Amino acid sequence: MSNVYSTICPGCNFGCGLYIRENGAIDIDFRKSSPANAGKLCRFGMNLPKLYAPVKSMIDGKEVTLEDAAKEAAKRISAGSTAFLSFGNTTCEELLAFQKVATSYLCTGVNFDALPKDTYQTLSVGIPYSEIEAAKHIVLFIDPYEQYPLIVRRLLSAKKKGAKITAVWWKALPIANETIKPADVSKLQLSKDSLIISDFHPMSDADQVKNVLALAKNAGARVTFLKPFANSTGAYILSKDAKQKSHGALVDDINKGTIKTLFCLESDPSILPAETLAKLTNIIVQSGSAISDKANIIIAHEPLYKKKGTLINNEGRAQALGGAGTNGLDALGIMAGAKFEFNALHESVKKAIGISTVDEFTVPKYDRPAYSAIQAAPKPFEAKTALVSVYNPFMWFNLADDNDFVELNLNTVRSLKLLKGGTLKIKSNGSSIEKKFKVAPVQDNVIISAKKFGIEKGMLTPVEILR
């Protein structure tokens, strides 16, 4: 006998449906009456089995009840020094009830606090994607194949209609009228009919965030930000209010010594650096999947299609997941002493988003404030060559994938006297890999990796390459 799951994908915050069926082992099956992506998936979707791959709870090493991990680990918590950890990889109801555990120091990845309060609004909600599917003029400071490839689908509709579309981007893509490099970005001419697609999310450098609202908001143009994590619209709605931490004051404070155990909600602690996480005295992860190697401390529970509880896409759509399991919920109830109902914190979602039932073929009403002209102009990249990591969901969950090479243009390949099949020497921070590489139409002095290596240091690294 199957079970079959109705549910979201977990990639990232397009909002993607699918069925998920076990029947000895997990297969995916397309859901045409969801309204984010009308039944198709990208190869991310496809794989979902890899990242479902079971889990059991541990504690260093040594295989425990649920029950007895969540008790230690809220005796390790208790020692206080302790970061709380979530990219938004959850359920609104989880991440609530997460936020009560977590008063002491709180993390959802993104630099908040470097931006404007007004622009909070249009940094947490996207415009729906009928607009996109409508504009005239699209600019993309996004790799749409490989960040968020559904959103290929409405560029290609709107490409249709007319629009022409500019990509202000490492290399030329396909899908582009036009490409624009990002040194020159003031060349770009916008219009209000002109509708700017960037992306938020926790290694963003938020002065590149503040010269696209600039942008936008000194052209009377719509912006729309897309984000990595299945709930990153619900984690950034009801945390607004709550004192957060960055990705990079994370990182900083695990440095000092101030923080000396991470618990990580359904978030991969290897997107820290390993030279950080080595400092800690306590790795402590609560997951439905295998994302973690490094952990001292697992809490297993159910999987995130099998659990009850609201997502929020990044049109701002509230989304049921198919399942009734409430262990996580149980599991954080056991760290904060006092059980969680699902219940009231259900209410307590509808009333942040202003609704009344979750129905996911309406998008509710939000309000985008008009926020106050931002001053910022496009810093200059100074290293010689840079290696561009263009975060996918393969990366921010440290999945294996076939994309293991970078990209280079045929200028470089030719001084470097590469030869084909062969591979490239990278070096930065004191490390040096090699690589194999794909020629590809990428501007000079620039390599782009969609797979995390280990050298990075956020999105641009300066390197020195070599044969």
Second form
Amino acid sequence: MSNVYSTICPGCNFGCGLYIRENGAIDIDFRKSSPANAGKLCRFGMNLPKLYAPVKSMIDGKEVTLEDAAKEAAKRISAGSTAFLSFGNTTCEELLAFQKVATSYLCTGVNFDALPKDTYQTLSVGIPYSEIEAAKHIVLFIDPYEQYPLIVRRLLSAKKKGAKITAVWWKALPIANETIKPADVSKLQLSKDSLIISDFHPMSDADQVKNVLALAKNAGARVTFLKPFANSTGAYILSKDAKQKSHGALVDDINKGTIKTLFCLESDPSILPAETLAKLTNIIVQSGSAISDKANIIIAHEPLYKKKGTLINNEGRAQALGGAGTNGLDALGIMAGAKFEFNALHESVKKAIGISTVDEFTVPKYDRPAYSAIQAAPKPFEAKTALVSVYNPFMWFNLADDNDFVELNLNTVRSLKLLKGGTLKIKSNGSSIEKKFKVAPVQDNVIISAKKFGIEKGMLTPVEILR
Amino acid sequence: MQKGEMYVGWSTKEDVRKRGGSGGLVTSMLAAALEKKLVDAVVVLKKINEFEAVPIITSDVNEVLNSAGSLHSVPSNFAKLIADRNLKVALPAKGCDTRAIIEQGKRNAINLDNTYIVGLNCGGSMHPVVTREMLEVMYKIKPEDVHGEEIEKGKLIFETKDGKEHAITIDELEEKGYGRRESCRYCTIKVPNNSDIACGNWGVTGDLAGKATFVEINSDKGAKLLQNAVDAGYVQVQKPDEKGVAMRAKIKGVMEDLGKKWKAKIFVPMDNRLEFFRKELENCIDCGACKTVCPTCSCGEVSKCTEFHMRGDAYKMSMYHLVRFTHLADACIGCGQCSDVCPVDIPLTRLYMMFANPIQEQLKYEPGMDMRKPPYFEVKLND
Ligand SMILES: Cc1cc2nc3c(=O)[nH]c(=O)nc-3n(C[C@H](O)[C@H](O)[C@H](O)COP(=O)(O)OP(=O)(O)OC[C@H]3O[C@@H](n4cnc5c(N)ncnc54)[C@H](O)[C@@H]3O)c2cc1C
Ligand code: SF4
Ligand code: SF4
Ligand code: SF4
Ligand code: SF4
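Compare with the form predicted alone: the form predicted in complex with its partner chain:
Time for the whole complex; same chain goes first.
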């Protein structure tokens, strides 16, 4: 009477297992034996039925079949000047096929070019969660509650065993024994027993990433980078030898006019500034969920939960999806003028990861080559007040959440004479918005938001705030 | 056949009897109900492996027959699966499933007249992730090598594929933090007499031990269900011997007392409750899973706990939790589902029960045990 799929949450790279139940509507069900998350899900995972709203193939606003959409996409791509963007968010098998389509211009969004080559593996594959639980000192360069919620229970487990937790963050976090202001990061004391948890994504500042790598290197500490897209670990492993473009390079190339068509595989084009997107002749999105209203062509393949294939989570754990669908490969095949066979791709994926079977209960052994010393001097943030954007799954997926407010501290409320239940004016670069506020233990001269307001210039945006 | 009678029975299908938790009677009874159109659908667990199964609603007799066997590391609850769906359905139900189904019935989300509740005696269930770790740490066996498992004389026994048995007492396991979920330790419903028919292995003696299911008929529906299975040739039954009946009653008593002891051990009076609650809830990430999973909650999307709560609020304890603690005080059955799914491992069931215990004791009301109206439903205009 109902179709139940064993699947992985696409909200980030944590690799949380769950069931999706089709009952007419879509329901989630807890897969308690899933090793990454024991069946537990964060706020985003609980909201997956909203993400999986059905999507239809379209050409310029007209509904068409998947095949026709893919054929038209192939035609427009063949005109050249096309960039191919995918952060992951889909199976390794599909990503391999995608690479073959995208040889001329592959963009994974992240800026590997600005980072030393020998840090590639460290940035791509994280440390097993069991090692995090066993760490003695954990340093957070993330807000685990907002950004990667399923890490919280691993941190709590470590703390129960005696670990000390230091947060380098703009707000005091309940889980942390101490909080250091990001501007005071030089005060951070690290040792061989320390484990740094940071993250890595298209909006990451390369200097900051370098700094975190350097801190770990200098102290002999371990470092792990979480990632906001499902299977970005798979995407990076598989693209290791390919030429990859960053988000910034893509923006430049579109602005220069060398890229006219953007093909996005399971990736939201609105990560690019609106004025950049406006310069494109064609936006083509291939996706199983409604991630873009800006596309000229939508190739609607199956949603992730109906797919067959392999995902690699942040630990490097290979996980099999429980669906049977491969029409994403069919669509990519039409664009490549080839036929992609799932089984052959699957074998290549296993080879690339170095496994003979996909077993979610074992983390394959990965080489963790040491990287050489890094010179890092992150630029200090100059403006008086900063809006900190806490990138989280709702933001990346453009999914509505109950978070239309900013956090600030009581001093700020008092000095600006803000009214209880009132709003705060935020000015930046000529635009002005008004938002509700919540009093929280954030630092002076900082306001924090987990929602995209449209005025952001990366993780930190200089702003002026007033009543 | 009628209410109050007890039988020992088994499936007439040899393979079902062999795979069954005791005699395969439950499976065959469910299959017969479907086959003879007593119901339109049956809920069973579709087994993935020893530690994982997914509940399905099916009208396929073969799918039902395939489901035989008890999975102690699958702590599911079926009530919400059948709520608001107006099904004519039969389903296996541990004590907590049964209680939740009855509470949903009181809230008009399940039509109890159309629901055949096949109760399973229940000594407790385990969380699969904890079980896997326990196998590696305590038993020193690989979870993948486990072939089957049973509970006998206070020991949890795992059989490996090489035919060997590995046994450790449940007391020892629980002392080390393994074994049953915390809620199961203090759960006091061991034989679900609130279901239509209560089935288990306690009380099966002699040659039949391990090969038959002991049943007690609790309602007319239960009698109809069993009679239907016998008439359809799916099960065979006989009267139990007196020794078995006495043994079952004795084990039931011992297990209930053990539950009470755990309850007394876990729920100790404390000072500074507010601070305790605040601290326990400080890591809440507002996922809402505790509400979604709660099998006695029938509020749906629009509910008091969510409508009074906004993420932008800066209260020291969120309205969501405050409303839920009070709202569930006369409804919480201590099933453990909320603790199971909480992404930040808050021991929620314990917190809910800390609110619910005094109220349920004072009002002498046990949710899900009978059809008594929840005390908070009652409007007393003259008081
Ligand atoms: C967690 C658990 C603990 C138990 N503890 C005891 C006990 O201490 N004493 C005792 O006398 N009996 C206990 N039982 C009941 C016993 O194991 C048998 O289920 C019962 O005797 C019926 O046997 P059967 O062969 O007729 O059932 P079967 O024909 O094997 O049918 C069993 C049915 O139960 C369903 N089922 C299996 N596992 C679960 C589960 N975890 N939750 C819900 N449904 C499930 C299956 O889908 C199937 O429909 C327990 C059962 C479970 C599930
Ligand atoms: S932590 Fe990431 S993978 Fe897990 S439920 Fe949340 S968004 Fe999904
Ligand atoms: S709460 Fe009670 S009935 Fe439910 S699984 Fe645990 S012991 Fe069994
Ligand atoms: S509050 Fe928790 S323990 Fe109580 S009935 Fe709901 S899910 Fe079960
Ligand atoms: S399940 Fe846990 S984290 Fe989620 S809302 Fe409930 S208490 Fe909070």
